[in-house]
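What follows is one chain in structure tokens, specifically the form predicted alone.
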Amino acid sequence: MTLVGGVETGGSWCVCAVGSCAGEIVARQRLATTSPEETLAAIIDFFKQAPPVARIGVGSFGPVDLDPRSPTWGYVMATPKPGWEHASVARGLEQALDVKVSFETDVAAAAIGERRWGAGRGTGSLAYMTVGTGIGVGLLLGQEPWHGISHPEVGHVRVPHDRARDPFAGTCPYHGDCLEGLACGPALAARWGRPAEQLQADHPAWELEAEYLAAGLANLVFTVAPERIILGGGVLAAPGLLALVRARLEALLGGYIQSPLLAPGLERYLVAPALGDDAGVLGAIALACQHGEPENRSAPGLTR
């Protein structure tokens, strides 16, 4: 059986695995993210000792260089995670385990594990949105993730801000109250002075992350159309969040886009990921097989 290996990381914890083609896992591991430095470090300890792959997937934080064509290919970008603006993320993994290593965001791999066994299955059309640390968005328009001059980057589009309601600046570093300036978990830990774990399920918080998240849902629809959206992260533990976003966007979008896939209630449409927490390093490690795959390795731009 041959294996592949996948990496998930994250602003608190990565997570590394090794795994089938087929969604089986035989090893894994959970490192906390600390300096670029050490966590790599870590995690090419873990593939030394792990059985051997032969390619490997990553689904990093970013934002990240996507273009196999540029000198920073693989590079986390102009993040607010300290210390990681310009890591080499992929390059390091590859010179140090001499292994092909396949690059992408987290939420773009957690999308297509979640094609490719989760609650994607069967859609041409994909967004994944997470929201937790940040707010990212991956999208899959036909078998790859979709980029343009980046990465896409939904987290920071502007949504409808009511400050007489809501007089919170936001937290996005970059662009105050864009929508993971008002809606990431450490929004939501700024705005009410306690993490999102610990605010009761009546508490009006969630009225207000719903307004936030349809707004933001609503604007993805409109302008990709997607067939299906899976909304995850940390965030959306919270018990009724999802019933309260999938009405909020249901009245956003008025009816007016006519499609059977959009059936009232919007509970086929806007679904939770199947795959759980495992989203991401299985969609890391399904990242590696379909760029191992025969079909794949002649593709022009898409693989190394």
Contents of the next structure:
Number of protein chains: 2
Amino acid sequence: MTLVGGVETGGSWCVCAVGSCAGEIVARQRLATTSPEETLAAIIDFFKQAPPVARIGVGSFGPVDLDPRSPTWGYVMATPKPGWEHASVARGLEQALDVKVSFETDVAAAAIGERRWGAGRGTGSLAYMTVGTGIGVGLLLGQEPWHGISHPEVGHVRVPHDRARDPFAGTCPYHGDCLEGLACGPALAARWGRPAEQLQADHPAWELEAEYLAAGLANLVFTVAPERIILGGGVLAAPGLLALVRARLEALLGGYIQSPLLAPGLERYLVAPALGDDAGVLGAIALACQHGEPENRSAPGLTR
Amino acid sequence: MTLVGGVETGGSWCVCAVGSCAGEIVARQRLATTSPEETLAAIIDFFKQAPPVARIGVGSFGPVDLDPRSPTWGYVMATPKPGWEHASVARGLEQALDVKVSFETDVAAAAIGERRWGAGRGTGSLAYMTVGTGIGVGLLLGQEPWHGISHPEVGHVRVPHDRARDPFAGTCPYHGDCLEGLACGPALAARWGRPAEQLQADHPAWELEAEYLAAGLANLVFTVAPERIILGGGVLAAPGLLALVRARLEALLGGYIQSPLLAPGLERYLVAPALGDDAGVLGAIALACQHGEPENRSAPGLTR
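What I would like now is the form predicted together with a further copy of the same chain, since the data block earlier showed the form predicted alone; can you produce it?
All chains and molecules follow, beginning with the one already shown.
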């Protein structure tokens, strides 16, 4: 059985694992994300002691440089996280471990994992949106994650914001009231004066949250019309929120796009993730598996 | 010299042409768009009398069915245009003329033409937005136009709408104040009480128009981040409007996406079309050329 490695790098924690392309994890470790040097050394240490792997997939917090022709490929770019701006992640792993590294955003890796083993099975195109500390989207348009001159930054789209109803100015340091500024976890906490998980199910926060998320999702549907959308992240743990977003999204689409995949209720179109807490690292493993398969090694659009 | 055919079907007029894959038009005719039967018969008649063609490209007003597995491939779908709902365009041409037809939206064909001969040369990904009677977008993400469960319907995205500043409710019969409802030509005319071409260059209409268009374009950049965007259509004939949209788009992006292609001023990022009045039919010819080239005949994502 060929084994591959997966690394999920997050703002607070990194998860490293070794697993099979059937989705079985045989070794794993969670590390605190400290300085890039220290964190990278700990990841390398894990893989030196773990069973040998044929390839490593990395799903990284962003923004990241994904252009294989760029000298900063595999770097974290302009992040507010101290010490991580222009930190090299992928090349250091490749050199220290003498193994090919496939490098993607955390959300793109999660999308690949969900398509391989989870809620995205059987789709030709798939969007994965996570709503937590920020709002991120991974877009699979065909086999590989889509990147243009940047990976998707759908969290930063502008959505209608009725300041008479919601005078909250938004938390995004770049854009104020973009989607992320209005609807990420910290925005909920700042608007209502307590963390999202302390807001009751009947709190008006959720109707408003559903409206913003649905507006962002409707724009995604009108732009790339993926076959399915997976909506996850800590904020979606709120009971009933997914159903509210579905209802609002259906209203916003207004019946304009006709497809059997948009059956009334959107219950099979807008779905929860299926891989739970393991989505990140399983996504990184799935990324390594996808890029390691012989038929994909020369595929156009393959990151490396 | 191999010749191909191009057909641009529009709400009022259709243009048929025969040309080369160097972009030279050797025969052309403009026909009124009447009933589907009469219009199709006139198109067939044109090609029967014109020099023989190896393939025909059609760029059609939408919405259209572009799924090659669908029994209604090549049909116009739920259009408000009388008589055209569920009108078969492509198959009728194929049968009557015994020639392969490549079928696309008008905006996708225009994008292909602009990439081959016009303002999109050299791009790996390209968006073409037209602002006229409606707002349409063609997206080339790689070689072929992107379609998910639908072709892009970017005209129908929601954008911020400050009703205190602009109480106009929007003209979209499906969504009211979506981008198209706020910013298409008829919306301008309805809001200000006279046609767009009669609004002076210093009229406040243009600042507002630029804001809506820039919001829609910013969302497109944050979602698919194309290498270039071409912005055309009748409304963009207004002097100075393109420059206003560039300035507003740059402000909305807020420096968040870092790319040398987004150089200050966006003058090489957001550009006017180069093919002028011929864009539609040249796009249809370019579509036929692209699909007729041996290396593309078996390309994944090729419509037919």
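Just so you know, these numbers come straight off a predicted model, no measurement behind them. Positions refer to the first chain, counted from 1. In this text, rigid core is short for the largest set of C-alphas that superpose within 1.5 Å between two forms.
Once the rigid core is overlaid between the two forms, residue 80 counts among the residues whose Cα shifts by 2 Å or more.
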